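A lone chain, given as structure tokens: the form predicted on its own.
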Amino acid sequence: MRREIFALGVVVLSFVVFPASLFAYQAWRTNALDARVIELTANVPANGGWQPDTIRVHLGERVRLRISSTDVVHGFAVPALGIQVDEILPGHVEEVEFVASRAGRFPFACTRWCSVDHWRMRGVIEVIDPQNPNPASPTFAPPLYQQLNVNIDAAHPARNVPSEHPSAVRGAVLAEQITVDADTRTQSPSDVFAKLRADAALKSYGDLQLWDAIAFEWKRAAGDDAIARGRQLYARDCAACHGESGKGDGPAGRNLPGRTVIDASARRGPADFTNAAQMLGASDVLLQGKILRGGMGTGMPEWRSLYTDQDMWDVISFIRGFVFEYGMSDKK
């Protein structure tokens, strides 16, 4: 009778008990290490959009984002956590997983070209501190172009125009003869050359050779880090809409309102990079203004909320060289 009694008991705690805690132990170990799992759908604007499009966590929690799409291709990024997913494709599932570090709201948007209406696919993550739920707004500062009071809404095309795109590579060669003292923010290319032309001590130099020194004082001044960076935004965010040749002619802005919905005589789509009378007229604080801002009613989104200062300046470097004419390993 023992002996069955022991068996028994042998029985249960091997096929009862022992699985019993088992599955207690791997319950608690996920409860207790593992990250909250939160499922995130992508969805052309025209079906939804994300889904949900804010998510909300607490300061400190680790969050595993389960992102699928149910239609084309689309990618994820939160810039302001540095979480990026390149690429989500119909039917599966890819995974990234953050701890909430900080308080805050944090945007986040799809970074493939997913439609017509690609520039709607932005959503927030809320970061909530429980010990301060309801925390004062932060206050900024007013952008560049306000304190400088520039009207980014304003024509402003170039004074003098060359007879064709300027070349930092030439001008290169001109940097030990012409000096060029611009401050590259805040003034535009037109006004320097205007003030270039006006020294009797380059009467002698042609105005292409005036140009082309402008544009590698410009490439001078951002840097080739900073063109890099650019490119690889300007490629992920921007090329859908103005092209990778950045003349406006990219499949998702062809058929955007642009400039007309300010004056109706004016090219339809997005802005040309490589119309000199525009780009050289534009300092680059009213680049950055339309970049920051967006083009109210235009098409063109606003970008504040995605990037940095630094990442609009980089994007800016960037596309001067559709003009000033970088060189070809500057525009792959």
The other form holds:
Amino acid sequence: MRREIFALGVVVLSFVVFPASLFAYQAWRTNALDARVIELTANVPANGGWQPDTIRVHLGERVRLRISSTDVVHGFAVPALGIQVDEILPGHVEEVEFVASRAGRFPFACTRWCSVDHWRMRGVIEVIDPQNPNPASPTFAPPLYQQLNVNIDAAHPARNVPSEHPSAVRGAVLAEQITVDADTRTQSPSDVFAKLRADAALKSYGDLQLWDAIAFEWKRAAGDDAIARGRQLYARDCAACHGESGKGDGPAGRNLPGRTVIDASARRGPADFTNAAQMLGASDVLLQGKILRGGMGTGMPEWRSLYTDQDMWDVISFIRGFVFEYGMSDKK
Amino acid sequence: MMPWLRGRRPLIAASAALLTLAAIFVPLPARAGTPQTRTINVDARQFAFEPATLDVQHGDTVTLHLESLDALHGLSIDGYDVNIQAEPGKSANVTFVADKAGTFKFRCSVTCGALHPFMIGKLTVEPDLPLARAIAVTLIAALGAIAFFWKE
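Having seen the form predicted on its own, can you show the form predicted together with the partner chain?
Starting with the chain above, the whole complex follows.
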């Protein structure tokens, strides 16, 4: 009889008390946390992308994201919240904590090339204010290209093309003699060239000298820091399709839809940033419009939800360097 | 048949051992020509390298240019201190001197998906003396064993 009671005790202990204490410990641990824990799984887009891809939290909550990958190396960034995780290795868990301090929708994205559809791997964090769960949608100022009525889908051939790529290095020497009075954001380099060429005071300078001065002016107006930052963004987000050398020959851009279907004669792929005839006819605003909207029938993603205006200007000033030889070291 | 073998087992064993030692330790010229500098482009994609077999000569200075076509991949060579990573838009270079002869596996060093463990290539540094020596030792052992255990 006593043995029976002992055996019963063992059974109760192992099948009731032990599991119950496990669950109790889990519940206590979760409650003891001052943060809400959300598991976020990264998959390549063909296998579902971010799961979940919509994360809803309440205003003021402390949120801890536990991010893991099921397949390849991914990255994670919420630009609007200043969150960046460079590497999510399969088999590891990366933890990120933040306080949902303002209501709104904050897009996040993968930042490592994880497959051909890498750029589709996006999601959104929704911070909801319980007092005001359905706020009026925020109003944004229209982007600059719309304010200025620039048609970003029109062809933009340069009116003048230099005989070779202009060099900001040579232009730096000329900077004291040739004053380039231009708005480098809204004017295209070829328009600036036309204006300088028409200037009687600059008659003694050759075409290439004027171009060199323009190249230097673009570099000066952007600033070296912006170009260096643009280089990093370009390497992270653009180079896979547009190529490390800017020729539009990156490995991820080889089989884009614009290249293959519908009309083979009108093959369009990632833009070639070394093509002076195209690049010099475009103003920075026009390039910004293309980047923020995307589309163009080439598979170009939109970047408005992930890039700040400054990010875009930085990338554009770096891209200019493929035609305007900046003479900056590739190492950064 | 073959009476001269009779009673000479110690001699057979000793000469086989000598030949084995010779096959392992005899210094052979490591290469024929002068060392070259070569650059090899390797494309990585899930789950293979292209090309998957690399042949170089002993003493060559080899530069590998690794380009990835889909996700983050790595390339590390067993036996050499080489490990680089590349993803689309960020290719990688490494230069090393092929100072060890033989056949070496190179592998993807970053988990790149379900079949990542099978993403393997082969680097042959010629002349492949370790392989030649291993073949010689095996043949000597086989012939020696036959002679040693021969029965009339």
